[in-house]
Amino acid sequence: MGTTIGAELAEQATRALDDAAGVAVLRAVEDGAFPAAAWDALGALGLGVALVPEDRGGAGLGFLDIVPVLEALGRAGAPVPLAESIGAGALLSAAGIEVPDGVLTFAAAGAPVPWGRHATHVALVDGARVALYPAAALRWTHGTNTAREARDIPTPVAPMAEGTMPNAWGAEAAMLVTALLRSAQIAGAMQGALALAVDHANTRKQFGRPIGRFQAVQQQLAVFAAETSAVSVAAAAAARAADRRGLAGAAFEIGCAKVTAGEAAAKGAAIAHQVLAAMGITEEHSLHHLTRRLWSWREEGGTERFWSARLGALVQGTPGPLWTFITDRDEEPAA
């Protein structure tokens, strides 16, 4: 899902990741190393400023344009903080802050910072206020998520720059950006896990034939494929809404995408490990790197429980039929 330019960028990103990433890189990342070769390969594409307007030195792309790139990252297990750099660049530029070079990341104030210990600069977002810090100036308490990705807590000092985001981005911009990024990455990680499950089902034999010939396995893989497609569609719909209405105006679609992604991630991970059995959890296999990220990314940018409650309250407070509310949102907003 996405645009033509998004598909082209995703193809380039995929080639870069194929050349510079893999299971060995993911294992090194989870041991605390920074994948400099993979970062340099992707950095050459200039994707970190994809959402930064052209008049601020960026590519001027929209959220929908980067969905395929985020999916490509997810398929590879997101071995570099490119999604975080893209999100940080978007938040900083929206707040009128010049986007610095290097490895960027962001988080809501008080929340763990993805890849914090490896960043060059960090954007901390408190409501509509954005503050930029040199990462080296912050004191870090190191931590990790279930995927063993760095999730570090900073002790803030005086920022090097501050700004305020416009109303269209809202006071929950950090959460909304995170939810949108993670939804698209979950779609990609599910695509990667599904490919591994299908390949295993077609090659692993039981009773003289591939296990993919058994109806029970076929049914499970069909469910997996349907859930994967649903997440990709939901992420693209949320990105399109953000481009049309701004982040705050797209909160409904972003929340729907995050709920869809979270529920699908749980189902998809379970099916993948059922199909691959014990092989999927061996250290040298790539499946567990994807499924542990699926479980981890579900928690970031709002869980299914959080967004379901938020969406329910929104719909209950809306007059008129639910179907009209949903279909009217897909129309172009008035100029």
Contents of the next structure:
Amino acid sequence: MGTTIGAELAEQATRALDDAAGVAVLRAVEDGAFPAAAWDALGALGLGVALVPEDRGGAGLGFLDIVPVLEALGRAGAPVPLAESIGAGALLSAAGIEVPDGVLTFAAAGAPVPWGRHATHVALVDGARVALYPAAALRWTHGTNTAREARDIPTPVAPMAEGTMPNAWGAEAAMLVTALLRSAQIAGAMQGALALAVDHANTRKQFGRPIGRFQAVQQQLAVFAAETSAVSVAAAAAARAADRRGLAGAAFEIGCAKVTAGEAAAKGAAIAHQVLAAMGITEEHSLHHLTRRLWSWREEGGTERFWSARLGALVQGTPGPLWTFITDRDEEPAA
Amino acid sequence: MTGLRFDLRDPPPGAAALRAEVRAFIAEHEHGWAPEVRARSWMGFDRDFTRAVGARGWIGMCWPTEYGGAERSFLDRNIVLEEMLAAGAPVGAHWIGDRQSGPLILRLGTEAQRQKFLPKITTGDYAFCIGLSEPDSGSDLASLRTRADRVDGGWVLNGRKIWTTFGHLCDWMIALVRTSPAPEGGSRHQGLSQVLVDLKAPGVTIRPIHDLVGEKGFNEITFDDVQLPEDALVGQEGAGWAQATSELAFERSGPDRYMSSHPLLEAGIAALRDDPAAATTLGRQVARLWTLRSMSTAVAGMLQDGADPVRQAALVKDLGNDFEQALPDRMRDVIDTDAMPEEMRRMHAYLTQIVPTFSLRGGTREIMRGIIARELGLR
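Taking the form predicted on its own as the starting point, write out the structure of the form predicted in complex with the partner chain.
Now the complete complex, all chains and molecules, led by this one.
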């Protein structure tokens, strides 16, 4: 799913994650450590400035290009704040603020900041206003989400730089970027959990054969796979819309992707745990690092309920058929 | 798991113009469609409407012009299909011929077969049905027993097909039949062939089966020594299984696998515009519809590229069937049936009864999931 460059970057990211990250790293991260070695390995790819325009020192890529990278991160349980750095870089440069080096993160004003305590710089977005802070200058109240990922509340001080989001990004840019990043990461985490479940089904024997030979198990895993594909397609389609129309203009597509991802995350996690049975509930097994992230990420950037209510109100308030509304959003490529 | 991979597709150049043409055409015809007609979707059989669609060049539109086609792309065709389904147009008289019988004849038929059948499918003169299921062979299709035995100058057909949609209204059937016994200890998939059967031929008996709605939608068709000419064979003798399964990407991939209940969703939104309590439920349906459409369009793109997305088609069909099947109950979540406007209530009543067929026709839910499970390496 995505672009050629995206597939290449994802391959590099996957290799780096395979080498430098793993269950031990996820455990350390959930205990509050910063995974310096993994960050260095990923950081060497220069992905932090993926969405920053080339004339501002970035790679000039689009959201669609980085969807495969986000999926690769998700498959590994996102052991490093790379998605957050990519998102912060995009928001800062869109607001005309120079993007600093180091570990970046961002949040909408008032929302917990992912990885806040570990960042070097933080972008806080209040409506269309973007403010950049050195993380060390902020006083942090530590918190975590269900996945025990750092979600910290800062007490703002005077920012080191400020800027305004262009209209195409709008006053909800931070939430929209979060929704997009988490949708793609959910696709990845589902791929990872599905692989664990399929592997278990092919090796765990009961009644004299691998449990994956039972149709009841096969049918559940097929549902899991279908939902996983749906999230991947939805995230990519939303990213494509964001690249073409700007985040604000892609709010509908991003909302659809987040609803799809949130619903699928619940189904996928439930099936994975059913297949892995008691083993999957243990601290020792790696499944929970993925399923707890699925449950956590669906909460961020707007829940299914939040986005469904918005989407519903939008189509209720749009005169004419829903079908016209949907097809009017098609974009023919330039001839 | 490459069989579960999808690549996004954009609409083809000229998509908006084509969409507008189809909408204008539908606007000329839709006044006569009762709610039950719209709710029937591609199971609505209206030969006059089909002829009008054919006159616009929208049947067999991807086929070569020499056979009555317009050499348009699969993505163009996808637009026409979407618009017909969105409106609940009664497209049943040409749906099967356009979707799979015609493409099969184009791909594997003889030159004479192409010339005989394809132009008449595009005009709506020949309606096709599919002869797969038998009284004792459903999901286990390879167990079928209908036989075509070689005789001088052709074949003689004996056996029985069942659940053939509109068999009593169609002109031709492409049936999967046994033309030689399965080899001892060998695969049952060998010895099967596809044959063209003239449904008006002597020895063909069509018995409509009343369905739970009270209509005659499908049939049991019996063949008693039906004489088939030599050129009734489509493709290769004995290759019927591979041929029939290669049709499946065509049969299962289209928007007809998630849009069958679409007019009800439109009616629901129109009826509930001022009800904030309905927003969340409606929004969830919209999000699902949007995702399914992105997936379905990706599959149309794969067909256009000449790929064989049989697994992706099974996956989208499974997800799509769940969606279109659940819609009547999701509408009930936000409005009581006796509070629905008359048109919506009638669509709802029809669909409530008929949605169980969505995950049966074209391969059951269990078969679709089995295909996905195989791709996952579980079987």
